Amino acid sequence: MKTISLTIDGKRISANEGEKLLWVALGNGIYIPNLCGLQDNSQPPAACRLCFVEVEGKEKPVTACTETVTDGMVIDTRGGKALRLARTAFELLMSSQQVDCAHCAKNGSCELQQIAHHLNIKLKSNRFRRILRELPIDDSSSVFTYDPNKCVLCGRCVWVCRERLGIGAIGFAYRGFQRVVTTFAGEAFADSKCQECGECVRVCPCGALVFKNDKTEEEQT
């Protein structure tokens, strides 16, 4: 595999051609918000809309997740295009969020907690109307419990369990606004073929999904 050298926020950075943007520079240190994108998937969704850059020579930011990166190719992670984009696309997502950080399991490890300080902006912003959602809780599992009222639509734990595990336990349903991950028919997960691998609790970048009593991922394996 050919390398090539590229330069992300004025740092020089050696790369192998054909990677995806978002893995090179999150490998070399720079961070980009992201909340769908997992490094096995070859198709990304590009669904969060929060890891827009600017690159040399192109008018209008790109989506670090979907971009290939180039020799000689140079990266702005902090330009006012793609920062303005990103915020945007997050405050209209924390719109619709139930923001309880003192009472979340992941508080301290959430990675909207980490977009919003790198993006220098609250988590409750008074920016867009707040429309929340009030969906039942499924506790029903052993394993892990899923609070679908704090679920980002990210498609992780979708995409973990139907691709890389070939389970398909859960998908989304319905759209718009109403868009939720669910099981099939919406039935609990414990009565699903959910196999409590805790593979999408593991996956999940804020606490829709946590696992129970307080154990950590390690004590999960």
Given for the second form:
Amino acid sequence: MKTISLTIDGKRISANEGEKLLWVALGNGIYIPNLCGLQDNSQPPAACRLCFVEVEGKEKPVTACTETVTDGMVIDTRGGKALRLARTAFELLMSSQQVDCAHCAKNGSCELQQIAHHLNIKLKSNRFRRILRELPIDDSSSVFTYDPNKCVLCGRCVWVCRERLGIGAIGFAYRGFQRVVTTFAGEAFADSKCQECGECVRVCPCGALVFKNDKTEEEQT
Amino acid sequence: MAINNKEVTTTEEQAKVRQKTRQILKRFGRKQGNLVPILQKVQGKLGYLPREAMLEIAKFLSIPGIDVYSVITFYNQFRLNPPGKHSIRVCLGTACHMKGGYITLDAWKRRLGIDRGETTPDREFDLDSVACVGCCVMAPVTVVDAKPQGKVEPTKVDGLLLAFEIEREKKS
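Condition change, the form predicted on its own to the form predicted in complex with the partner chain:
First the chain shown before, then all remaining chains and molecules of the complex.
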């Protein structure tokens, strides 16, 4: 594979041809906010609209997860246009999000907190009207708890369960504001074909899927 | 708006559903693109898409059950619950919304004890919303058994239900 070189935020970086920009940047210690992508997913959904960056020579910001690196590319991850798009996307996302960090198991390791910090905005923005979903919490699994109110619908868990593990216990259902990650017929995890491997919990960026206690997490990893 | 747990399906009914679904599946190829036409045919025959039918279809197309459920819940035309004897469709179009259609919907929900997209346990009524039926002058509109009823405020909801009850008593 051909090695190419590019510049991200003034730093010269070498990468393999064909790689996606997002993973090159993250692999070199340059953080770009992202939620929906997973490195082994060759067809990124590019749905979260958070990984916007500016590429020299391109008028509009591009999503880093879908942008293939090319030789001599010059990237600015902190460009004003890109950050503006990412901030709005994040604020919209958070407008229907339950924010209760003090009582959340992911407090401190939550990617939403990391993104808010990186974009220099609050988790609870008042730019958009807040509408919460008020869905029931599924506590039936012996390994994890699923709180759909905290779900950002990034789809990582769905992809992992289906593509990486070939189980297909969870997926998206309904449409628009009602959209939710759920099991077949919306049954409880304990009654579904979920095998309780916990892979979905490991990729969940926020507090939607959490292990029932820290001990279980240690045992699992 | 999950599957109606109040719905009682006996093993006998389930077997019948499976058999009918298989019959329909015979006419289709096993490609995933056939999912929506299959769902339409099965619903046309059964009136709704029961759990057993979903599982049969998933097996036939070699896809996870959740994918079938996903498509069904995405489109308004598919229903997860058996149709009731009488259908109640509350209009939530712009004019009806302004005239308090959502209050009418709440009244129906309260009186029937079910949510949108569900069927009463006795299978007498099913409740759902529609987006404009084209007679906005009569707002708020509720379509009862394909007949649009005008100015349906909570008191008229009671009136309409009373009419059904009287009719039922006459018959028995």
